[in-house]
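Below, in structure tokens: the form predicted alone, a single chain.
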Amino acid sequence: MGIKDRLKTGIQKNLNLRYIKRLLGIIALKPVLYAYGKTFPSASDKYLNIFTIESLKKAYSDNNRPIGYGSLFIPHELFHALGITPFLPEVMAGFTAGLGLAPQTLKEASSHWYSQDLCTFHRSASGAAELDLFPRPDYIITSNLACDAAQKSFYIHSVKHNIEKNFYLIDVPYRYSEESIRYLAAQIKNICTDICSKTGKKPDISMFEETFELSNELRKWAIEVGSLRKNLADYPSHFNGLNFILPFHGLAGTREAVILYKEIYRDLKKYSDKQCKEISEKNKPAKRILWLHLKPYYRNEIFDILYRENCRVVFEEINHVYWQELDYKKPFESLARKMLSNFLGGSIDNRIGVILKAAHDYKADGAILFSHWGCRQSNGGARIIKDSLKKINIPTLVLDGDCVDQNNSSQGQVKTRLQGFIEILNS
């Protein structure tokens, strides 16, 4: 049995916060840290799982530091800024169907009568955390952009902790404008203030200008990253890029994320360099296609399914750098604006918008939206989506699943309708 294997099988048989805080201890230690990493096939996977752990350790350290749990689409630059360790029980979730905990953290959820319909995501999450498996938080902050869920689940974690008065929502307006921004940036300045009179601390603007430049260095080589993928053809094998959302989103303005996606351009420069030597025209191009909204995270068989039949996902719209570079002199204002240019936010048509830009840029053959269970955002737009790739001669499958919950998915009829999709495409 593997070092992750092994990992694995011991949450599971010890699923409880003493448990998981000895066993952060034990693999953060350097020379485990890094003995794990080596049994992984790149530098950029040996490098987000070696982040992913230290972020979790610090977490769940027993030190004075703040914790902060924030939902997927809040800027986290604003925790780093504030000196608060964030946690994102979104990002868990996964990790809870990664590792084979989802029944007992769902079962969990049902006990304490979350609603059925409710995102495994989120429900996952409450049911983790109503089982005590989290860090308990100092502060709480989301929004309600793109996410329905994420408000009201997040604030039933403030009551569970008693900390109503730390639980922060912040209200994205529908439309990008002038007005907008400085309602937005009020509200950011707002918690930041408040924040900072309970910890007894002023806001500290050099905080805030280095947290700002790390930020506008992952968003450059998030754009190399980009633009590399754009002609590539071929993949090293495991490289999936739905593997690093909580860098993307939950690291942005530290080191490490700039650090890893580095190693991701390198990965994939070498990859490309190598590809281009031993290009012959008797090799059959792979299909190319667009991914739409996330993953399974627990073990499934599409991207295997899709390599061995020649196709390569080339991009996936979570991985789309949609704001402008941050200025720390203008620190509540640049949030906001990196808030409101989010895509997934406002109108259908800005997230068809990138899409189709995507579509182009990457030269796609064909889409999947995974239309994951409970996702009324995503859902909401599949077949506008659909309709809006056909105009421009790009077949998009819909594929009904659930991110969390495999129960939830049927796996012979994803088969199926993968199999039929990728006939089309090869007709």
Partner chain sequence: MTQDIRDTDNFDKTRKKINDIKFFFGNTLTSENKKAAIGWFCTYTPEELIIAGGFVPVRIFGRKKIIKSESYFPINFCPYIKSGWESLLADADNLKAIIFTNSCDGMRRFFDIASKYLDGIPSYLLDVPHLKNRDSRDFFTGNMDDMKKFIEKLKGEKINEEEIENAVKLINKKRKLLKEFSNIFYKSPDLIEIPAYYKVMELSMISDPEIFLDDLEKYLGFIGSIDKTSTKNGISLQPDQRNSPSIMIIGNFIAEDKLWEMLSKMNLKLASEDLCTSNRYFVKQVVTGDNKDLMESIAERYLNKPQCMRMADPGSKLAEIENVIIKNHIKGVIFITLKFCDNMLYSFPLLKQRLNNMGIPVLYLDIEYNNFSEGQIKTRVQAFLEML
The other form holds:
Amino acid sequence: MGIKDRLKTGIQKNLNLRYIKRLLGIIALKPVLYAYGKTFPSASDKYLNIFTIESLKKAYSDNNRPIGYGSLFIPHELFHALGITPFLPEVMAGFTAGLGLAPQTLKEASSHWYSQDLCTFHRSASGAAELDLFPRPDYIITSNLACDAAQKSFYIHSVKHNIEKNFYLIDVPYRYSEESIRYLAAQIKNICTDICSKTGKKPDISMFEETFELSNELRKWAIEVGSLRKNLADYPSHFNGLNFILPFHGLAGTREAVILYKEIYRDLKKYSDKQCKEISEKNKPAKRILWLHLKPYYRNEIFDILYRENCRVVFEEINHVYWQELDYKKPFESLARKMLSNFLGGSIDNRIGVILKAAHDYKADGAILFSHWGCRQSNGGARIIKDSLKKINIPTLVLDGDCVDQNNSSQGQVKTRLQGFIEILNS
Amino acid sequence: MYTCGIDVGSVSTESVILDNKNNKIVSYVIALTGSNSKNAAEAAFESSLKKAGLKESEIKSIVATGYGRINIPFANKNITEISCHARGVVSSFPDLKTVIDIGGQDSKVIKLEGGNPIDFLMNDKCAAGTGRFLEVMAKALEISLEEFTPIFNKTSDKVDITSTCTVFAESEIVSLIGHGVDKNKIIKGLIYSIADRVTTMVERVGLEEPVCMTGGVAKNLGVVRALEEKLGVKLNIPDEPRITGALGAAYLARDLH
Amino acid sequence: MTQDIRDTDNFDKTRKKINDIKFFFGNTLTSENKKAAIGWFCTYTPEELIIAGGFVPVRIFGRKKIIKSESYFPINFCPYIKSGWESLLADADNLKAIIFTNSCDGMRRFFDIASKYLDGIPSYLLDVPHLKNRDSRDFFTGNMDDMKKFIEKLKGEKINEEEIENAVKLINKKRKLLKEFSNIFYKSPDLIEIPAYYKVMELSMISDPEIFLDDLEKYLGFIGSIDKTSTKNGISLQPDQRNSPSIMIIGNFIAEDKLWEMLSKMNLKLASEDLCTSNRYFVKQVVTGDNKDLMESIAERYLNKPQCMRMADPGSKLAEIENVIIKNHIKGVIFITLKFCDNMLYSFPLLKQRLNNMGIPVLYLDIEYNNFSEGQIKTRVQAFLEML
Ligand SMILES: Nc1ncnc2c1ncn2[C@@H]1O[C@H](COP(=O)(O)OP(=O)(O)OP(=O)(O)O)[C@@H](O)[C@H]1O
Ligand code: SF4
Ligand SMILES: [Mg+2]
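Starting from the form predicted alone shown above, please give the structure in the form predicted in complex with its partner chain.
The next block holds the full complex; its first chain is the one shown before.
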């Protein structure tokens, strides 16, 4: 049994906060961590795992208070600038799937009356919270951006920990307009001032300087990765662009995220240089797939099948860099603009624009929209997305499934749909 | 030269042997899949050979399809039901645009263009709108599958079945029977409820004529009539709708060369 | 003894009459719309602006069997939206325009679908904030201004202050009378039956407000006249004396005739509600003042009306419900939600906890829209009532 499987079975058997802390205590020790890092096939995967574990270690240790729960689409630069250790329940839900804990967390959520019809990212996170597997938060910042789920489920976290006074909802308007920016910037400013008054930190824009610089650096490298991928004909089999959600959001504004994105760039660059030689020998170019929404985070065959059948995911919608550089001299306005630029907010046209452009830039042959059960905002747009892509002759597979709950779809059905779609692409 | 297509479905397994010279079906077999899909495929293959009077070595290639397709070691290739059904129908209806296949656990709608599939949709994870739904209801009503059509034809009224879920629909039916509602009207209602489900799927992909229906449920002419009524189109049915997948597989086996 | 029987007889007759909504609201039901209609969905839509523009605000109730609509939305999607879309696909031609709100993910997508696939009928989405404070009120006022411009375009001319003032007065009056009516209903369940009550509610949202108000006033007048003679013939508008339990119903867009009929035959007293199809629509007036901006006053009313679960502050919503329960001596809560309404579904864990602490039992139901399967629901409600 490899170290990963040992980790899995260990935590499955000892599902409690003490064990998680102990485990993180051991694995986050530098030598152990770097030995663990070596088990990964590439530098980017290695750093992804190392930084993830380190950030968890931080959030789970009581020496790094205050701790803030943040939902995925808030600007986490806020936490980093304010000196708050971020913790992302939705990303944790992904881990519950990866570690095979979701059956337990989802069951717990059901017994607390979370309906089975709700998004399992939130349900699983809530179940984990009810099982007391999460560190106690000092602050909670969430928003209505992209979906309704976060603002609601995060509020319940605040009740559980008795910190309703430290619960902040960033109310993101529908339209991108100057009024919207003002309304939003004022909210972000109020949150900062309020938190500063509680932590005793002096509210001062200089605290944003370093964080924003790093965030801009991340942005730059993420764009570089994107440009490189536009012309990448092949990928190493272990690469999966849907794995970088935590650094892309939660670590935005940290050095780690910058290092990681540089490594992603290097890995792919190395591969593309090598590939230039080989590609001419290969006779059949791979089918280029544009991936929409997220993926299952438990062990599944989807990406193996795609790879085996000579299909490559050439871009994932979620990796689109949608925001402009941040300006630390106008911190609140900058963050407001970042949030309002998110293409999952507002009209579906924002999202369609990104998808069509990506389909063009990355020369997609087909698109797969992973239709995560319970995600109203994404699935609700499936029809328009499919029709829009059809207009430019790109077929779309709407693949029903669940990102977290592996019992919510049958592998056989997924396989048939996927294979059927590939047959269409090849016909 | 001969090729063979084997469709291992959730309910039935079909094997079709195709004469590549004249594209004629030499023999076909329909059998129950049972609990072991591999054995079912072997048995079907062998009896289709026997029926055709051919030896295994005379079969140039074999394509397997259906949910059990992956588990057939003697097949040269496995191809999904989507491509196979599409291929299977165009031999009889060359300019077809839409295929509706309703089997035991899956129902699917396939869009064709120039004989090739360009889009498809399969039912979601629940069994409503599939042959299994009808089987469960037949059991609850204590009738056989063959009785659906005559009852449909002779009954003018129907009761609306509001539950779309198989489990709830079953209990709804039990309670309707309990209330003394005419069984025939319930059956007619059931047929319309399945037609509603399938209509929804067809709407999702977009209906284009000509349309063809395949799979075991195409044998249920009550469902066919109700569906024609809901969709407002005529449904073409192949002579033996159940072997469509296997036939398509046999054609695709021929195309392997 | 004989006296009693005669009174009961009389009572039954009167009750039958009172519940004859078709009779009392004849004008509302039969009058041809002279003005063009603008469709709306969510109770955060400021009807005042529609009326000020010279249009009739008509809430879209759907009520069409979902068939075509299914191909535009996922399986697990708000059934009210699906059925609303079905009815727009069938007869949107009757509408001059449609106003959507940014109330939830579902509505956001609904607006997208309507904008893309509904030819010729302009749609507008009003952005409604989730917070309740001065900034959000100002922001909402701005958004309403934008909506006003949309209506002005339809109207072909500017809407003036006076038109808005008149509209406010009209709707305020409607709210006041609906409130009166609901108070009578809560207090005298023997008199007004549940289906009749919700029929009036529905009419209040889909009809020309002036005609409706006319009918409602006469109707209330009739009810009032019984009150005056109550001592004589034994009909009483006094709190009902049955010992059926007082129930509060909490839900979203619940407009299920079959449900109302079913409930009216059961041993319960509907003593309080929290629904999009009732109190969330009519409770709270627009308060205008001499030096208050009119649009701002309207914005304030909408943000502070009984809130929908979509709003940011579930805490104050829970407190709101708790107060109602105590004030009205509620013995049990029926929580009924249309399927796949995330905001409702997420509100349940906390509500359940809170009610547990109060010792108030709650029944959880989720239903489809316009496809009521009585068998299942009835058993559950009955068991719940027996438990009380
Ligand atoms: N003679 C008949 N009359 C009516 N219905 C029939 C008849 N024969 C089969 N059926 C229906 O057909 C269904 C089986 O269809 P079919 O054989 O196409 O399924 P399958 O291919 O095994 O399943 P799947 O494709 O879902 O894996 C049965 O569930 C039954 O409802
Ligand atoms: S998957 Fe969809 S519903 Fe779930 S958190 Fe993400 S956006 Fe929200
Ligand atoms: Mg089949």
